[in-house]
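Quick heads-up: it's one chain on its own, the form predicted alone, in structure tokens.
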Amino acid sequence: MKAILVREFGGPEVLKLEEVPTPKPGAGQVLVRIHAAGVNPYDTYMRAGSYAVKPQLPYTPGSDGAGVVEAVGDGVKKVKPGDRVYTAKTVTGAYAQYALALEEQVHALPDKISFGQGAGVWVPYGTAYHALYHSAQAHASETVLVHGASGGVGSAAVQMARAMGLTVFGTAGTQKGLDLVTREGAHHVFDHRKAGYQEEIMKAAGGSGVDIILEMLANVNLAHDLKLLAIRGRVIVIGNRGEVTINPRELMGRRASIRAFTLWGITPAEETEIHSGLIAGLENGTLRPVVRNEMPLAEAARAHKEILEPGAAGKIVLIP
């Protein structure tokens, strides 16, 4: 099969698309056929070797999929050959025709959502949900503020709160990213392109602040994200790409906090919590991935590129 190896650390041209041995499931584990394969950022930082997982080399990126069962081995009993899943984790990884996962780590794809889409649903969906329901703990009636709404955890958190019975405000730095978050139910939105958007989301928040904001790139938003705080209001930290200076004074006079995680280090009872809401939402359709572009399996080099580029609106997914 064809499979996307890492044989060093660094840039994208580290990515090579190289023919290896189809794996074979053992006890407890599936051979999923990968339709389509999400790219998500993390998977730049691990590829480039600065992200808290390093995985030993060689090493097949994703952990996001979408395909069809294959083959299982002795004692699986969740799924079995011909079954539509998507991946949560994977044991080789998914930028590859073929993709190794343990029992737990495949879930049930609902018929009306496409592979691509598929592709797009575990770390953009579990870090949305992840953010709002347990870090959080959002309620309806509460306003929130999406930093980055357009692209795949953005998007993700729109449609969320919005059928959480939420006040959403969104911030976009296209116009083309903007009109999604609208579409994508947004009650409110802003370009953060634009000098003064911080005044324009307070004044849109009644001069009383937001109650949830959603953080996608901490080091450039984080000291302002304070400023638009409401009374107990509480920022959780999704995306980080280096330090910054905050004056906690902002926090101490609006009692506020700020939570931070990483999806690799949830619970596993708040992952089943989290699998079951997601398959409800896209069986009902209250969840819908955005898929923005897919790229053959060959072009993940460029893939990487894009994914940490501005104006982001929607998912990259890779078809093997």
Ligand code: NAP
Given for the second form:
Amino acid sequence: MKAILVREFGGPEVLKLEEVPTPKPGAGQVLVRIHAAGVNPYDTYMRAGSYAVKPQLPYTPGSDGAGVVEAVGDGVKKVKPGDRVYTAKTVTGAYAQYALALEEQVHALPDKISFGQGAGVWVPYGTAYHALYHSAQAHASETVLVHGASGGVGSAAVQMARAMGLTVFGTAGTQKGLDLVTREGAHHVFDHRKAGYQEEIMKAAGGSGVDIILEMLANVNLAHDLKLLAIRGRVIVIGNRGEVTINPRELMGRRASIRAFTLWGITPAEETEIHSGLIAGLENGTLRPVVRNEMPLAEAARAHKEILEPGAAGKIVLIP
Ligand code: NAP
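Now show the form predicted in complex with the named molecule, given that the preceding structure was the form predicted alone.
Next comes the full complex, and the chain you just saw is listed first.
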């Protein structure tokens, strides 16, 4: 089969399409014929060797795939050959024609969700779910600012928060992104490249601030986020690419908090709950992954460059 292999950490050019043996499922494992693989920002940090999780070389990137079960190993009960599934982590990597996954890493993909969309489920929607339900403990009638709402996680969070009954504010840095955020359900949108946009957010929040901020770029925004919070507000740090200085006094007066997580650290019980919630939302139409573009697997290096450029508008997926 064809697969992307990383033989050394480095720039996008280290992603090479190679011919490798098709894996065989052992006991408790599932072989998935991958129809689409999701590209996430962490794939790029991992490839560069700068991420907290460092795979053994050589490796095939990708935790998020969607496809059809090709074969199952001994003892597998959850799925059978022919089932449509999405993956949440894999054993051998999703940037490939086939991926081996543990039985617990594959989940039913509802019929109305395309494979391209299915490749955008786990990291984006799992993160949005954990941020809103577990970390922020959001509830209907609160206001959430999705700070970076045009990308994979942000667009997922907008749809989810809207369905939960929150008032949703979202930001993007291009008109295309702002249009997407509006289309996916935000009540108010703001351009995070426009000077003074934070004042517009405060005005839209009636001067009293927002209850929750889902932050995609904390090193740039965290210090100012604290000033946008309402009493008992909470910032959930999802994305961060550097250091930042904050004034804790902004938290003290508001009895506010900063919370943070990585999806790698969640408990098995939380993960079980997340998949049940996501599958229900995919089935009932409240969750609709947005695919920005589908690229051939051979163009993984281009996908890794583009995902870090400004102008997000949903997910980039690779088609093997
Ligand atoms: P993505 O699809 O590339 O989207 C990036 C988002 O950040 C876009 O909406 C982009 O908007 C926005 N952005 C750019 N500049 C910004 C600014 N100055 N202020 C606010 N937002 C800005 O990435 P993603 O998959 O949504 O992930 C977002 C971040 O979360 C990444 O850093 C990723 O590594 C991280 N993440 C963390 C976890 C975790 O477990 N903690 C899980 C998933 C993702 P424009 O392009 O429109 O400017």
